[in-house]
Structure formats: structure tokens, C-alpha cells
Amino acid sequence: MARILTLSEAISELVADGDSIALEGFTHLIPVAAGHEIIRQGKRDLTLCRMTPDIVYDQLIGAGCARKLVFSWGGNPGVGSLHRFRDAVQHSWPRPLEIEEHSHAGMANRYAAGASGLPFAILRGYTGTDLPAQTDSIKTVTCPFTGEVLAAVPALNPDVGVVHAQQADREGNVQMWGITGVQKEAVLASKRSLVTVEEIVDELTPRPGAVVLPKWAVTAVAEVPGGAHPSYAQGYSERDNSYYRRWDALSRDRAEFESWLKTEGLAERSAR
């Protein structure tokens, strides 16, 4: 069964220095919160990897929580750049910056092997990119019953993936619904798993095509009401679209993102 345990706790427990650690959401259902945590108590060399790392992987990479990033696309969604990203890759600040870069494509797989077992996944992708040129992760293997190249992508199992759900109920048993990426792969295929949720409920209610992961696949649920903030989640909170817009801003200059650090990327956590 699942443990409830605080965020503060879950993240301590869970979270160590070097780990590789996966916070997945697509556009919605962003664990924003429990990245906030990671900041707030040092937490230092991870290897970040997500499908679509947003504005709570440039606050890690800023924060200097970072030595690795895994990924596909990156970006202020609907704004523009990562700038604390940019900043790393390009000027080493605060630290140097490793990258691996795949595909959606890639990267959805490499979890969809994690998750069931396998070593690796293979998919007809990378075609016309220089991705595999880059990125020492993606090989070819012929298939042995048509002779067809295809690419190869060794499977992710992140040591804690974490992610945020509308409801647990008090043995652990989780329910998201609305837009889902792959969130479910990223905890079956985590070594260890939190999941930050709207509520704990006496009873989950079944709902039309929810995700449903069972207290036997998480390690622990932490009740943070506003935990995807400025994302969304269905039926709970709206998108925050000024966040977006004033994080551009802000996270431009080094200043100014110290001065958030300081003020609100380590501030106590306050419900909303």
C-alpha cells in the first residue's frame, strides 16, 4: 500500500542527491510543487527527465538542482524560450549542463519499455534528423523478419518519478482524468514514486476514460491541493497564463531569477 506522507517528507525520503528523477505532465497535471520542494531542500546533481520540460525544469536548472537534462521538446509553453536552460547550456551557469536529446517519440517509448520490463524500445523514428549523430542513445538494430532498419532507444527507469493527479483515496490508489501523457509509464517504470493529488478521498468514483494507478505501483501520495499551479488540473484549477508570461520575463536576467529564488522558489509552500 501506498504511504501519505507530507510533501516535505515524501521528497526527503525519496529524493537524493545524484538520483534520476522524472516529473512528468503534458500541458496539464504538472507536479510544480513537488519541484519546488527539490529546490527548496538543495537537492543537487540530478538527472532531470521528462517528454516536455516547462518553466519547473528551468527553475531546477536554475536553482542549480541539475548536472543532466533528458528530453525531447523544451519551453515556456505558449511564451517562448527556457532562459535558465539556455543560460546553463550556453554560459555554464550556475553549473554545466549535459544534455540528451531525443524525440517525443523516443522518449514516450524509452518509458513505455521501462515500464514493461524490456531493455529497450524500438520505433521507425530520428529518419531525416541528426539526432542519432548527437545523442549516443539512439542506435539501429535490423528487424529479423524483414530486414527493415528501425531505431533503438534503451528503456528509462528513472529512480523517482513524480507526478500530480486529481484524487488518491487513503490506501494510496490514484485517479487522473482529462489530458494524460505518460505519466502512468514514468511511475511503473520509476524505482520509486510519488504522486501529488488535489485531494485524499474516502472512495474513488470511476470516471470515463481516467487513468487509474493501483496503491501497489506507487510508493507514496502526498495531498497538495494547487500542486500543478500554474498548470491546470481538470475539474479543480484553471491554467494561470500571467505566470507563463511573467516567468519570460523575469527568468531573463540572473538578478531577477535570484531574486525569485529567494523569494518564492525557496518560500514555504502555502496552500491556494
Second form
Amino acid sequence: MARILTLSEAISELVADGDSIALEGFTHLIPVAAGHEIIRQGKRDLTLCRMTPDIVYDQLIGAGCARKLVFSWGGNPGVGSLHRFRDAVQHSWPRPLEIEEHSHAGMANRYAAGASGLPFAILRGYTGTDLPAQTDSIKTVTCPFTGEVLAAVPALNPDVGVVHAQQADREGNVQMWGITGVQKEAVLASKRSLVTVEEIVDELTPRPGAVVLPKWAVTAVAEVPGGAHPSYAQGYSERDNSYYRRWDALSRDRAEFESWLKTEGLAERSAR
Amino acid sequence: MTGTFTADEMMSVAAARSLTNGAACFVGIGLPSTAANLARRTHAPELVLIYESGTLGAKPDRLPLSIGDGVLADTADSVVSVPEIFNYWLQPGRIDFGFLGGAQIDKFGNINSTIIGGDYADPKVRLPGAGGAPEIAASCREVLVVMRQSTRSFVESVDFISSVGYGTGKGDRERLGLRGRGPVKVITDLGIMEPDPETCELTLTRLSPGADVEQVRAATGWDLAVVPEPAVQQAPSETELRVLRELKATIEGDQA
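Please give the other form, namely the form predicted in complex with the partner chain, since only the form predicted on its own has been shown so far.
Everything in the complex follows now, all chains and molecules, and the chain you saw is the first one.
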């Protein structure tokens, strides 16, 4: 049964140093406020998983929370590169960052295997690329029926899965709609989960195509209005495109980043 | 013939013209997205735009700023999960065109979007990574690439193969078991390259208006093959230019 907690309680209870965590979101519904709370609580040695690590992962990496990144595309969507991620990979600043790199199809299937309770996933992928040589998490398997050789990737089962959604009811049933990416799979694949929501309502309105996570599939729900900013929550807020552009300039410089971290990243409430 | 246009505008128009009406196109953000949206507003109104965030049949009324832009979800025939878009729609070969860009491309159309210089563990520049490209390049029936041309981006061999074009040459895709045909066109600001039927080496087949062969060779990091007397592309029509400029004006900033 999902417990309704404050964001600070939820991060404190669910996330431990050394955990693997997935803050998922595909441009839409990114759990940014939860990421900022992880920075504020000074969590360390985290393995950060996400298909599309963007600004909030850049902030977590720059703040020194991460030991390892498991990902398939790390950039500032629509703008360019992530400079804190780059600095960590190229210059080990503020600390070395181990990487485990996949394609989107590989990551999506790893979550699907994790959610399915299977040890690995198969896909027709990676063939001919230089990716398999860089990680032992891409191997091949031979189909027992046809003999076709396919890529095999291990299930991804993070300790904690964190997503943002539009609504939950008071019992902790969650509903999200619009682009829902790999969020359902990430929650179901994780050992513990936190869903931050725009609002808690008395009753969820059924919506065609919406994803519902029943209360018994979620560990905790926290009401965090605007918790996806600068990403967007369909029906609630627009994407703050200027923030993404500002981040590009701000994050290029270590001193400017550290100043951001002190004034906004560690501020009581997420930067908005 | 119209008034003045830039080499970038010619590139977007040429890329748009490569898409056929009614086809399903897996669209990357940036130049491919601009071209695909231009095609849907000109000669290919029934073009099916598919973005890797899970939007099938998006009909955005402005250029999306990223593959997960809300305007794509609002206007799509259907929004599906990311595992579904890759497993059900891309992998079985249902998509006609994959439309890609990248940081580097080599003479066999292999694309790098992972690292530049040094080795993987200690790169000179760390790029965002492959994203959806490896399987798009492998599984779409045909791949179109759109990239600005320079010796930095068009290199003898890429620093990292993020997605496969023709591998080491003719027959390599078949040996690897890749199902789609591979990159049938590479469209740049200077012209169009297509694979040689015998060798699969990218060969300059068409020039942009105002560009000449020597200029294209000088912007290419290998000894570029050129067909005899490459044709010059038709300049953008007034309609193409107007629609392209209207599209670009729908977004702020310098997003391509």
C-alpha cells in the first residue's frame, strides 16, 4: 500500500548511500524536485540509471552524488551536451564517473525485463556497433527455435525508482498521461518506488490511454506541485525551455555551477 | 527559381523532398525533424511522423523542441510506451524511413554520436551517446542522414561506431544480419551523397546550387568519389522556402 509522505521523508526513507536509483521521465514528467532533494540530503555513491539523463542528472553528477551512470543518451534535449556529465567523464570532476552505456532499445528492454521478473531481455540490436565491446552488460544469445543470434541485456532492477505523475488519490493510486516513456516499467522494475505528483485528488478521473499504477505497486507518493520543472506536466505546466538554455551556459563553468549549487541546488525548495 | 536562400535551407528542403507521401518516418530531433515537418506541410501531407518518445502519427503545428515535446503527444494518433515503440513498431521493420544525424560519418555511412578523440575510457570529447540510432539504422527499411559537411564531421573512419551504415563495405550489412537497406542518402549543405552500387562507398551524386565539386571534396575527410558530372539540385521553390521559414519561426532560439 502506497504511503503518502513528504518529499523529504520519502527520499530520506527510500534512498540510501550506494543505492542504484532511476529517476525516469522522457522530456515530460521528469522528477526534478526529487533529484534536488537527493542533492540536498547529500546522498553519495549512487548508481544513476536513466535512458535520457538530462539536467537533473547533470546536477546530481556535478554535486558529487553519483558513482556510476547507466544510460543511453545523455544530453540537454533540444540544446546540446551536458557539461557536468562531460566534465566527470573527461576530467573526473568532481569525482570519476563509471559509465554503462546502452542504446534506447536496450535500456527499454532492460526495464521491461526487470518489470517482468526475468533475468534478461532479448532484442535485435547493437549488431556491428562499438557498444558491446565497452560493457559486459551486452551479450548474445541464440534462439533455441530458429538459431538466430540476438542481443541479450540484463534486467535492470534499481533499488529505487522515482517518477513524477499528474495525480494520485488519497490511497496512493497514481495516474499519468501524455508521453509516459518508460516510467511504468521503471516503477515496476524497482525494489522500492516513489511517485511525486502534481496533486493528490479525492478521486482519479478515468482517461483514455492513461497509465495507472495501483497503490499496491507503489511504495510512496509525495505531493510536489511543479515537481517536474523545468520539464513539463501535461495538463498542468509547460516546458520551461529558457531554463534548459540557461543551464547550458551556467553548467559550462565549474565555479558558476558551484555557485548555483549553493544558492539554488541546496535551497529549501527546488529552483523554479 | 526564387530569391536568395542559404545552404542550410537547401539542405532542409532536399532532405524533405527525400520523404515520400504516406511513408512512416522515425524522426530524430534537429535537422531531421525540421525536414520531416517541412515534407508533411508540402508534398507529403500523409507522412507518418514517429518519435522515439512514443508518439505515432504526430501532426505538430509547430516545430517540436525535443522528441518528447507535448505538441507531439497532443497531435498524435496514439502515444505508446518507449518499450513498445522500439519493440513493436521499429524492430519488426514496419518503418519506411529512419532519419538520422550525428557528429561524425565515414565513407561507408557509419555514424558516431558517442565520443570524439582518445579512447572510449578517456575521450577528448564525450557526446550524448547513441540513443535510438543503433536500432533505427539497423531496422528501418531505408535510412536518410542529414548533416552539415566539414572535414571534422565527414571523416575517413569514425572514432566510434554508434550506428552502422555499410560497415566495412558491400555485403557487410548482410553478413551482420541487419535488416534494412542502410543509408540510401546523405544530405548535406553542399550536396547529396549516395552509396556506390558496387562498393557502398558514399559518392557525391548531386550538388547544391552554388557549390562545386572541389568545395565538397575540401569539406570531406576522405578522397571523395564523385559521379561524372553530378547534377545540381533544384533550388527551393517559393512555397518550400516560405513554409520552411514559417516553421523555423515557430520556435525561439537556434534549434535547427
